[in-house]
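Heads up, the chain below is alone and in the form predicted on its own; it's given as structure tokens.
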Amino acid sequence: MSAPLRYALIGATGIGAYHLAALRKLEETGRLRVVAVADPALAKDEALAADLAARGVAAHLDYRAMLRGEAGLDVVVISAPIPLHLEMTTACLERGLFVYLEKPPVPLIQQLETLLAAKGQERVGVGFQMINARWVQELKAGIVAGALGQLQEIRIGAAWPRLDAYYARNSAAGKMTLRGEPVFDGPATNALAHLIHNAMYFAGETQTGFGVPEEVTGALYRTRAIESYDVASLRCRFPSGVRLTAALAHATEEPFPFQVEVRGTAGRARVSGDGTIFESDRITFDSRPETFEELVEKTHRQFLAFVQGAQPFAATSLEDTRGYLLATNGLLLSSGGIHPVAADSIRTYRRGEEGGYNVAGLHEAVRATVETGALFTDLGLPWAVETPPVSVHDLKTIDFASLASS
């Protein structure tokens, strides 16, 4: 048996804790060993620092010091704030390493173009873990096999309420920029980004292919006193004629577990309840609910197989995220910035020590998007803003600075 691959993890707290747990499970197979961790939080997290020391894992406060000081690394897992993804991935590729990059890969299409032009970019896998969920794979297989006939429409809706602590979780939360670097934090570009990425996957014509939209229409809204947005309404049109409509929000009091509906000329399929309820007379789902922890571990297993040459590609390559970046960047372009929701449509509420924001009619509008394929403007919401469609066919860059300040 060959020597275990030498792994390093950038970011071991927050979401990084899930990655560390998954890697420790994989250590038991003897195929990898976590040899180093970099996280500035180690300066205060005495328990984690002591645990790493007991396991013989080198602890660093700065990822650059780790890359300089740790010889013989094979793989680096990046679970760091979004505005650091580009520089960290570039630094790892310059050292010839494989990179597992937590989603989203980068905020802007021009940053993706930069990474795609980098030497060794094919060694990067992006951690859109939901792509490996059983239901996603079963639904995609049914679409490709023609079980629904010719694909016509994809609809997505989700309302995941977020309270004050969510926006205090780190310095990038709710921001458009941080120290001059793009962040673009919000439901469609962070917490619910998986759903947009999955829609690109469903729109792809082959089992492993991803669709790329050619036109995007939509609007971004804010209810809180934040730079970025917490409500999104989106429509994409693909060259095939397939249409995606999505409504994603954090500004509701009542949750709306995600629903994904796919429609074709011969039938439809719906997955709801955050992947626990399956409805279709054309596709058979044998799925059981999978936890986030299970999906993180599954995606790391898949990436490990890719690094070892047992699988020809990562579940999501950098190129596979082009559709996601065009959809979200096109959404910002169409929106022309972030639109405030009228104050008389907003109500605050409390959950213990924390507060949340609820927009009147938003929960129902998210449901209606899935039921009808309508944008918020189509539904007549008084605060919804009409925006123009924008072509993203050859989009390589956007003027983010201007849009972020709008």
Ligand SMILES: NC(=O)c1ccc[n+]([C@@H]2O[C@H](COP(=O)([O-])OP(=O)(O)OC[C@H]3O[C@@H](n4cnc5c(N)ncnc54)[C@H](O)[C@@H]3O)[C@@H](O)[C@H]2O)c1
Given for the second form:
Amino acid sequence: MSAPLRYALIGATGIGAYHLAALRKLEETGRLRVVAVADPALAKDEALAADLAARGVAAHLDYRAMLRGEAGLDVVVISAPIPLHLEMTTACLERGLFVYLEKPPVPLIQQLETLLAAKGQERVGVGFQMINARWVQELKAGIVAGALGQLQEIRIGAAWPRLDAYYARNSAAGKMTLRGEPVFDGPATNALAHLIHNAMYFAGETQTGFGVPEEVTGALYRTRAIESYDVASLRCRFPSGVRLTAALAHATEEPFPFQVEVRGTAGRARVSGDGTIFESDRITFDSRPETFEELVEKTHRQFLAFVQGAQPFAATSLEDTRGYLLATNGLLLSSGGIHPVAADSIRTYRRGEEGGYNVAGLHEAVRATVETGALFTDLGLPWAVETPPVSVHDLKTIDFASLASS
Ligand SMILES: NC(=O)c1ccc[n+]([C@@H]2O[C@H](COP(=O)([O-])OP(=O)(O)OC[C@H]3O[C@@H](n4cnc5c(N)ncnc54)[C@H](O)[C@@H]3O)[C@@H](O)[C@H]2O)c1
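The form predicted on its own done, now the form predicted in complex with this ligand:
Full complex below, order starting with the chain above.
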């Protein structure tokens, strides 16, 4: 067997801890070894620093020092905050390394274009691990096999309430920019971004392909006193004529576990309960649940096979995220910035020590989006704002600075 691939991890706490755990399980196969970790938090996290030292893993506070100092690295896993993704990925590609990059790859379409123009960009895999969920693969296989007839519509709804601590979790939370770098934090572009990426996957015409929308309509709304948004209503039209409608929110008191409905000329399929309930007249699902940890490990296994040449592609390449970026950037463009929800539609609530925000009628509107394919404006919500459709065909850049401040 060849020598184990030499892995490094940038960002070791938060989601990084899950990556470290997954990589340690894969170390048992003898195919890789985590040789270095870079994270400024190691200056204070004595337990992690001691654990790394005990395993002979080099600890760095600065990722650039790690890239300069560690000879013979093969793969870097980037699990650092979103505004750092572009510079870190660029630095890794300049050294000819493979990169497993946490989602979202970057916030802006122009940043994706920059990465796609970089030498070695095909060595990047993006960690949208939900693509590897059994139900996502089964639904996609059913669509591609024509089980639902001609694909017509994809609908998505989710309300995952987020309380004060979520917005205090790090300095990028609830921000559009941080120290001049784009963040674009919010349900469609962070916590529920997987659902938009999955929708692009369902719209793709082959088992491994991703759809790219040509027109986007929608609006972003702000309920809390944040720079960014906590409610999104989105419609995308694909060149095939397929339509995606999505409602994604953090500003409800009651959760609405995600629902995905896919409709074709011959039938429909719905997955709900955050991927635990399956209904379809035409597709049979294997409903065994999978944990977040299992999906992260599966995605690492797949990326490892890609690095070793045993698989021709990573689950999600940079180019595969074009649809996600055009959907979310087109949404901001169509929205023309972020719209405040009228104060008389907002109620605050407490959960123990923490506060949350609830928008009147939002929970019902998320459900209605899945049931009818309506945008919030179609549902007559008093705070919903009519916005124009924008063409994202060939969209290469958006004026983020002015959109982020309007
Ligand atoms: N795949 C998923 O389902 C999923 C879920 C949550 C978050 N994420 C993504 O994971 C990434 C990290 O998110 P998080 O919530 O763990 O963030 P976080 O703010 O907790 O930061 C992660 C780690 O990065 C470190 N870090 C900060 N600055 C750094 C620097 N300059 N160099 C090296 N390390 C640095 C932090 O100290 C921390 O250990 C983001 O892209 C986020 O969107 C993915």
